[in-house]
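Just one chain is shown here, as structure tokens, and it is the form predicted on its own.
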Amino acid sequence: MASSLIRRQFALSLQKNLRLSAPGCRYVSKAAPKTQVEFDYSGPSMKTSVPGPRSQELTKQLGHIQNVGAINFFCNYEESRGNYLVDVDGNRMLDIYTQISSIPIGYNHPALLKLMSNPHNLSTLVNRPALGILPPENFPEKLTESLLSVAPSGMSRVQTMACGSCSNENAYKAMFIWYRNKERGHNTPSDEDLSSCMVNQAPGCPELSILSFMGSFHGRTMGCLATTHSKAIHKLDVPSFDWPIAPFPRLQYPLDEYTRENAQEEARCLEEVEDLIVKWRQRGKPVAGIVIEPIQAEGGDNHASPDFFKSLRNIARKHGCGFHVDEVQTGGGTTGKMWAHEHWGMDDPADIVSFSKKLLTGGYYHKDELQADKPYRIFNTWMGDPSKNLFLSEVLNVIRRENLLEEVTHSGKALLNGLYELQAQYPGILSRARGQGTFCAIDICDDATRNRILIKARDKGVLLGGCGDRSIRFRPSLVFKEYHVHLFLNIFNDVLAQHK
């Protein structure tokens, strides 16, 4: 009975998925062939301002229950398709923000709906085990075919978690445990270690630190907040650890015109990293690990060169620090490679690589030596969700079958070239276009103008996100084609022309 019902629901859902909207959007680009994603709509369609009346009503209702200050509008996810998000007022928008970069292959992908209709998957979907103590029989197999099939270079171990923050939080713990065992020369704590940690004192709770970078964002839990330096609102009123903060390079664009200046800026930042490691050791708070994003996302889409990251990796080795690459937002193919750090061209890029968002589950890959040495040291009730590994396996199948990483590279070039052209056309508004794959951004002349442009673009049917002080970030799904790029560029040009 249950499987029959699911099959009927799947058939109805699939019918809706394949129903394309009527043609006629005046923004359809003539600059690229109209190659539709199978389950996509043909363009934006706006019926009300955003948020519309129904969204406003629902926001008021939810406001009696919780804080709604961050809510943009309410969504109709059943009617959303591919690159298009539909709201509860019937507005259909080209989504180039995708739930803060967390939708891998678009909304309601037929392959994932088909997965839901398979009765053999029912128990995985309805039962959520405490994976650390009672994993299902097929858990090793599913990890192997999903997360381990895309493991970063040199890593064959992965620890699943629920979200980006808890992934980083536990990765920090893993680095601290590893560092202390190195200091002891063994993994057997003393009686003093055991007793002192119970009252938050050394040596059981050692004075160790994690070095992070200005502009970084690693999460909102306590340890992660100590390494997050993007916006004051994230950190305000919350106690924090006294850990070192290094400057992240601020590159000048176009890159080819500022080669010498950018090399000097990166050298300055690397020198400061080494100085901080030495100073914190002298203060009795040794740096157990360095954490960094391949591209600072929330902090403003700040890039650095492969040489910078290679040098930073060497500094970590030199000083005996763990090297943690936070790929929560950059992982999953959005830069044209599965992992952004692959662009560095290194055989041994990191000791730990954390992930979430487009990987649908949280967690971190790690070297063998960072494996937890005792049970319950890296632990929580769920430690991830097997159903997400199930979905991820199918997402990876779609990525391979449809060559989506190549598509991302192709679409990304079109997007960045289009931003360069608009930047030249509107020099008083736009500057510093930059990106890797479709993970792109551009600066607006000031914060107020940036926010007005985001709202005007949304009113015309395009969802974008802000980052940093005055940047707009582009975070489409992997099924974002060149057709969608030119569709967006035409709408964005209209917005800029009206502003001008």
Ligand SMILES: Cc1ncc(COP(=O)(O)O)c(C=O)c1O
Second form
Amino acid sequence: MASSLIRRQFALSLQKNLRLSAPGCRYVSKAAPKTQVEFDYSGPSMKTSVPGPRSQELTKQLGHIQNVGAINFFCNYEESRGNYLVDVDGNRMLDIYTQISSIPIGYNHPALLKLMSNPHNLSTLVNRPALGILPPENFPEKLTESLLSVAPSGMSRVQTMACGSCSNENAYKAMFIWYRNKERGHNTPSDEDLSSCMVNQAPGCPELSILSFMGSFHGRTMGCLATTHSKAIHKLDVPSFDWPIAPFPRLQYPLDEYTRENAQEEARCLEEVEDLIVKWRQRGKPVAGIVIEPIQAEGGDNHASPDFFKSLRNIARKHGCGFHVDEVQTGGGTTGKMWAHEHWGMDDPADIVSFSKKLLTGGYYHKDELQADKPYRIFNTWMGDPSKNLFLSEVLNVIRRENLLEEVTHSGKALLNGLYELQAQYPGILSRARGQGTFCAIDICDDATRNRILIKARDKGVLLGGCGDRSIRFRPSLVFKEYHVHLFLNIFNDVLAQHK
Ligand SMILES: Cc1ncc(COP(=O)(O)O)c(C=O)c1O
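Switching forms now, from the form predicted on its own to the form predicted together with the named molecule, please provide the structure.
Let us now look at the entire complex, which starts with that chain.
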């Protein structure tokens, strides 16, 4: 009797919180001021189901040229604005996936369009240099005002690259080069080093390894792929390195309700890391570097505590391994700080921090000692693109001018609270709501339901992404305000109510 009363009271207070009177009714926000994003649309507008007829026709056309299995629909980027992606059938969707988390300040931001119309920028936009040999006059200045202005603590050097994988691939090479020079005690290779490396043999190609974590995603090039363990489809049929793989903590959420259990789980994983480092040394394949995401993204939005990362950093130091933090997906402000590792509160968080996506250019920051000692060791034709640094400078100006990191923290809280409430409302469908800033996720009861929900939400004008086995990940741009959060929660509630 008492327990049913409590349950009823709980349901009532929940209804009040959600302002839901019956399933399917609109979630009405008490704090949903009109959008403050000047170049935004006012809401989604759907004309067809997605993909619509024009998208289907184009997919067929492209199918004669490429594999189109992953294509969702075709886009009209001219008409897309702010938080809204418009497709070729005229559907306008609230984009909470933003090109796999890579649009920093929304579509067609006026500040970025203005850069395009400035005649002083034309040569940067038109001429893509081979940066490693022929950089433009303003390159050091532009790097300083863009990437170096947000350099992680303890790092004043940055190497630009093209994409996330290419950044990680070269960061691994930098760790190997650093490690071998440490082992040699100098940086002059022997004749044997030089001849053996030409036929892929030791000592020139040494038996070194990178330790990564189960569930991680670091890219799809061959070295990166050896450290990627999120989904079999990425790895199937591709030869790989025999490198150590440690368990990533599998935490319970909300984190503050399970501190004891989670600390035990993290301690278990850290112990395993040390064991693996010792074992691999004994096997003659010492660990030159450890690579980790601050939040495992593609692998299912798996979090770990600042204490876990601090301990891991110390383990790397103790065993002489480089510590590489892959911020390709977490970097650029989405967690409410420019870098997710800032949440750990460390002065010396890493030896290498790689980035791409919201930073527009790929690359990695590194400690001085990880600077390659000779030219052409870390090198490719383009080594980034100065036009991307130009855009990035302006993105950073907008972030500062509009306090977007604070805004992200604010809308992230509203998003996570909304997810907690919906999770209480739909316990048979939703669980494990989690997040930092707007970098949030929630689990769905099973993979098939997750996929159906993603499609239903899209047909109602909300674009979301999946990750892990059965999670939905939220990856809006930094101009996703509380107004958009409530807009999304309303639609998500409708989708869930239909699923009940
Ligand atoms: C954490 C992380 N590292 C690396 C990559 C690879 O980046 P790219 O797809 O640009 O090669 C990704 C891509 O999603 C990522 O999320």
